[in-house]
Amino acid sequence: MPNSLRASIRDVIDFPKPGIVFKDITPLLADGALFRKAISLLCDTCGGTRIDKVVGIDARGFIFASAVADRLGVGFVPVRKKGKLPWKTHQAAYALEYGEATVEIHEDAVNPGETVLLVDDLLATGGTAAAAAQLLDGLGAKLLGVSVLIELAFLDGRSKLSPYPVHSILTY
């Protein structure tokens, strides 16, 4: 089935800018059986460890993380771009190719000692996931690991997430 997942990912050349090959997940999302399989594989990355919450990264990570949370019967927590959450937040900034971005989490989203799984659709340079992990550390969460549908291994984002385990379903 991972081969069929891989076959459903569409390469879009020069999006969002020249020189980028964008991995489009929408064909996978549109196929119920493939989407269900992707969620099952992401759930399996817990290795049977009981978790308290699944944390998803804005925006496509919400699709996968909320489905994983539902399947595991636990809560879902969003990590959003700065200014998108309505209550008191903690923030973490990270570097972009040109400049900086900030992500936020509600200060009461995770209780100290809760075990969480961080889920996103794609791991590229690792900056956003590392910022999310920093936020979770600041709240006292026990981060079980980072699980992604797609990892662009040539960008070495995994190195920014040490010491957390990184699980990817598809690697390019």
Contents of the next structure:
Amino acid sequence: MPNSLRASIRDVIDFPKPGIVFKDITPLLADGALFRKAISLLCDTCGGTRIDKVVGIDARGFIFASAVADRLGVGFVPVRKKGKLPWKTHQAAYALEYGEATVEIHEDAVNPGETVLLVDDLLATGGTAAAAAQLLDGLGAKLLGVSVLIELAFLDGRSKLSPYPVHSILTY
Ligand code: AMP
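Return the form predicted in complex with adenosine monophosphate (AMP) of this protein as a structure block, the form predicted alone having already been given.
Everything in the complex follows now, all chains and molecules, and the chain you saw is the first one.
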């Protein structure tokens, strides 16, 4: 088994389509010590600031965000792909390489003024996280920052997320 977080990320070439190097986190998740380490490092990105909720992005973001929420003793809020949430939602559309996608949040998921941390597994172009940040802004949340396990820095996703602090554990 790999003994470091970086060594536990498996590159899968041409998945889900030609030209994409997919960062497979399942070897990390399967290693209890590494998973715990990843969650600790993501918790540390709060820098000791008290938060009210952790917001996770569909679907791999849920794995990390819910564990971070549990560790910090706060609630968890899902941002989901369109059509999955049962209650009244706010929506934000964002551009994909080809076409558009939409994410949603329940309109009562966060109270105005609550401080939240946004967590996902990976930051690529930043479109998904920026759409989630827009939803949180719309609900009146105070977004402390965006924390991801993996940042594909060459795609400069963090430029879409200014003025929010972006923290990544592993940069490629
Ligand atoms: P983006 O909106 O471009 O920042 O894409 C971020 C989302 O797409 C994240 O939720 C990731 O789970 C997923 N994603 C994008 N690129 C990759 C990749 N190379 N490997 C794994 N997941 C990816």
